[in-house]
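Heads up, the chain below is alone and in the form predicted alone; it's given as structure tokens.
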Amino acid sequence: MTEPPVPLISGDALKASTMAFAVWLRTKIETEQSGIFTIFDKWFARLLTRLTEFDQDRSWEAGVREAAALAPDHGRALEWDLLRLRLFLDRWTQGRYVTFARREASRRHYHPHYGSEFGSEIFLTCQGAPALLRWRGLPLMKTVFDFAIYPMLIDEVRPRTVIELGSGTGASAVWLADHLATLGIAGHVHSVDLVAAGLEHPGVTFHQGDCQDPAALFGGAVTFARAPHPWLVVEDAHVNVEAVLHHFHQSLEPGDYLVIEDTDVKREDLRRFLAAHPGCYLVDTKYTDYFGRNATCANDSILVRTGPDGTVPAPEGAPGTSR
């Protein structure tokens, strides 16, 4: 069930969260970045300096509105900065793992279609325009955001089994398998489509199957009940989505990941699936929001399978990761 809409962080809560984030960020810059500031870090520092110049007995929102009335051009830029800060901290204070219902409840603060800070002006060209991104010379139908997100996700989760629903030309399966090999992960990619892709790769098995019959998707060639975990299941077939998700839910274990791509046309399927399995999945906002809220084709749908207590187990053997 969708939670009621929630107001965007403001007032004293905004100030407190900003100061808490400033402390966290300072430590990260010193320990992880050797004292070097990113573009975001510099923006935040400049904005914090400006906001703390206002009368601290009043809200920052009031101070910015007053500045905008006195100097419209400069004030509008400051209003934009403050909104970006409020949106960012609203997510940061929720933590990494968030329920799908909580994500739905905050969509009203973002783009109405994508649930993102960005609109069609970004997503229109994020796969490349006029040409697609390529891998090994093959056109790869991933957004530039997902092109960066998947390798990080694979490095942390270290999946032993990757299941891709919707092979297309086979380029994305090869791309996923190459990342497994590069990261030293003893995993294998199983990719399925109505017509098995004609590529060959030692880390990929291409299958012929129809999502209209989920139980027979892989033709009995693979017994997934014995396939090693962790799993990464990527739904990109766009066919019989809810039934396919229910089918794989039976085999997913705590710590496995389920990614539903192009969520904007599958949201109703996703809502029904999650409603049927309450408490079993959380949205991993480390990846959905890495470049900003839902800067991915899998908006609100990079999901991790939780344990019996509703928490996410730490991945085994992932180097340099933190939960």
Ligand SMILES: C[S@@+](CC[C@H](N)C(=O)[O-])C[C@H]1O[C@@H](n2cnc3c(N)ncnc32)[C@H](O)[C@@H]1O
Given for the second form:
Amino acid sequence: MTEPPVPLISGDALKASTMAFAVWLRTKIETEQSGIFTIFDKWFARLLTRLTEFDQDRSWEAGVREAAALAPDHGRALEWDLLRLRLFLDRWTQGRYVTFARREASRRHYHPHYGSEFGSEIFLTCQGAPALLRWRGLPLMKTVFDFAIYPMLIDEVRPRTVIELGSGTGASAVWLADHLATLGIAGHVHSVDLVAAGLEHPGVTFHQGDCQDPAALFGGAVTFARAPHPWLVVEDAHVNVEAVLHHFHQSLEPGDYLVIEDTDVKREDLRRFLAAHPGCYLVDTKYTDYFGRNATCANDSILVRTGPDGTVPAPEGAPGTSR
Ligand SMILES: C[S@@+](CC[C@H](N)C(=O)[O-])C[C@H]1O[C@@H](n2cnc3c(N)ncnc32)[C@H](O)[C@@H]1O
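Next up, the form predicted together with the named molecule, please; the one we just looked at was the form predicted alone.
Now the complete complex, all chains and molecules, led by this one.
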């Protein structure tokens, strides 16, 4: 399952991908933004202008190295920009759905702990510092990135069943159910914790249960056997993770989503689980990388269940779901 490390995109491939991306970006700006540039769009346009000023018979990497040697202050900023571009295009050229093994193979280009282009300077404060994010006045333990990612994912996947393992205060289940309702999805949230959260919401059932024994828990008092698909399963209890994932694998259907939060402490469980089910899951990088590579607590672990041919069925979601 492990793939050898892959080098970052460079040389002519970097130039060709940049130009292909420039065409894609121009279309996006015109069709989705009425010609108005985002911060990212402006950054890319400025950088492209700068890079195309170099002697095009040489690599951009060589041009930038030379500029940095001549004017260290300005050159260092350009080096940073070029690295950002290479990291971005490395992802963009891989497409939306990527194997976990491929993600691991390019991990070395990123933060060693988070596998993200961000480190503690962002993750330290992204759940609130020190106050937590709140929904309907209740604290919930999401990062600000995930606070934005889940509603978009729900809008596209339109899950009829959301299963959350680890309710916390119950606020996250209420938040998920509110999004189902707002988006007109006839879905229901089931949220499990050692002690059932004491909140009332028509779209949520809070269950009492222990994830230490998933077969006993979900085959007994709590069963989802007849719950309609698509499913969105969110593992946020951090207990017996590999066994819990194996348990849900038996019920997941193509197009269902499995999100494992706080993967940095569960990566070994995830590796073993995915190795046991080769070809069954792909990382949906539209969401893991929406705000930069692994700008989520679910790093490399927003997973979609593939069909028998290893591909992802088109979601019945809202229009405008391309990356
Ligand atoms: C990180 S919190 C959940 C946060 C919540 N989902 C949110 O986003 O705000 C983890 C939860 O897992 C629960 N938990 C711990 N061990 C558990 C177990 N064995 N079975 C079920 N839930 C468990 C804890 O009680 C805690 O509420």
